[in-house]
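A single chain, nothing else alongside it, follows as structure tokens in the form predicted alone.
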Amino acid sequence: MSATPRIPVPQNLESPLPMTLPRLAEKKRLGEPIVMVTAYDHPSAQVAETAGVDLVLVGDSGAMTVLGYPSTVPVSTEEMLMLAAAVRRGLRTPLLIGDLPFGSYEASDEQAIATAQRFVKEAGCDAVKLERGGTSVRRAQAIVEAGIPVMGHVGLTPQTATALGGYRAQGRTAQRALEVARDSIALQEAGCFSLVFEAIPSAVAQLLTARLEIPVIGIGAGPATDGQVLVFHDLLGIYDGHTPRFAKRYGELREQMIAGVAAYAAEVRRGAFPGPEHVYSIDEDERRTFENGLIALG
């Protein structure tokens, strides 16, 4: 296996202040890039915390990266809540956003509010995210009016990728780009504090980001958005499934994980593990007494 370049761990990181919605808005105003990653469990949350990111999304991409589903569609609210609660226990400073899974908010405002409340109350999320414009605009507004911050998501929306023609870039024609623009503006007017632009042409994202008053986080939307997000398992090379072209890898941890487990298995099979340094001792007199006791047991 090829060696993965060693990436230095940041040293002497200042203890950042907890991220808040006003601070996030200020970052857009000042032109300070916003960093968001996904996380799905306690260890990945701790990594995100230590690395000093601004936002952590418990994305429904966890359906594929950690739960083994073929897409984001099958994951349940209960499964997402379990993942989000584990992430919450590993975070202090980043803003935590929970992805509302497919089927958990579309039916009515009441359903959307109830699901969002569960993410806040049961999992400790600071905000929730939902996909698309259209009826999702009304759902977003209802959730915001219920007192829960909402992040919108336009462009390629994986929950409804089939209706969009598959996992492909959106907004590559003027008509479709205008649809994305209308959805974005509507979600902003509904009260969303931020938007995710996924798989949108860079030039379209640049024009829309300048037009919008709320922060735009891009994934496959070019460098002009207010921030970037990548899936944890994509950027670290853990996930073995399809990796989109916009997902830059900053590590190849899956190869290292396989190598580590294979080395462990090899040592066990040849009797090299455990070694003397891995075992516990017992006083010799106690050992003899124990041995005699075993003999007495018959």
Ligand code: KIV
Contents of the next structure:
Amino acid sequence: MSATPRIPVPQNLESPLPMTLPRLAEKKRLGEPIVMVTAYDHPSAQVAETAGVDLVLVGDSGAMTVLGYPSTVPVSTEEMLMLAAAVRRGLRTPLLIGDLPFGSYEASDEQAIATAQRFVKEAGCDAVKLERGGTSVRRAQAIVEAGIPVMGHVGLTPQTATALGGYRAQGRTAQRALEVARDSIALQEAGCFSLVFEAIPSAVAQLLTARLEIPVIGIGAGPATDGQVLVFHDLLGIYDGHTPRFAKRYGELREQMIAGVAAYAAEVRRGAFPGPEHVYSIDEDERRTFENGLIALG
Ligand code: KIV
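What's the form predicted together with the ligand like, now that we've got the form predicted alone?
Time for the whole complex; same chain goes first.
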């Protein structure tokens, strides 16, 4: 098994202040980079908490990374709520954002508000995220007016990747970049507190980030956005599926996990586990009495 890389655990996180929307806006104003990561369960939430990130997204990428679906499209609201509630129980400080799954908000403002309310009431999310401009702008505004903070998501929007021609970078012509710009401005005007830019050219992201008042969190959008987001399983090397070009790996945990389980299996098969240090003892008199009692049972 390869040696575990030594990643320094932040030392200055004894009682960090909980992230709030005003603090997030302040970070943009001060030019302080915002760190966001996805999480899908209690341990990944605890890791994000301890590592001191600012924002945690229960992304519908969990459909693929933890639920085994081929895309984000099939995941249900119930499944997302279960993941989000588990993350909530592991999180204190970062702002928790729940991703509204495909088909749970597009049909009407009423549907969008009802789904967003479930993420807040049942899973304890602080905010929700939805994808695209167009009709999603109205849905975002409706949810904001219902009192729930909304994060927008433009560029490559995986829920509608088929309509975009596949999982490919967006905004690579002036016309498409202007469409991304119009959607972004409309989402800001609808009251979104922040936007995700996914897979758009760095130069487009740079111009738009400077133009927008709300924080922009990039994934595959270059270094000029106000913050970055990565998918937990991509950044730690846990996921076996396709990893996009923009997903930098900071660990190879999948290899370590396989090596760990394979070592366990090998030890069980050759009788090396459990060893004396893993077992409970019983007083010899008690053991003998038990054995005799067992014989008497017939
Ligand atoms: O679902 C997800 O993980 C996301 C991020 C890529 C922003 O939407």
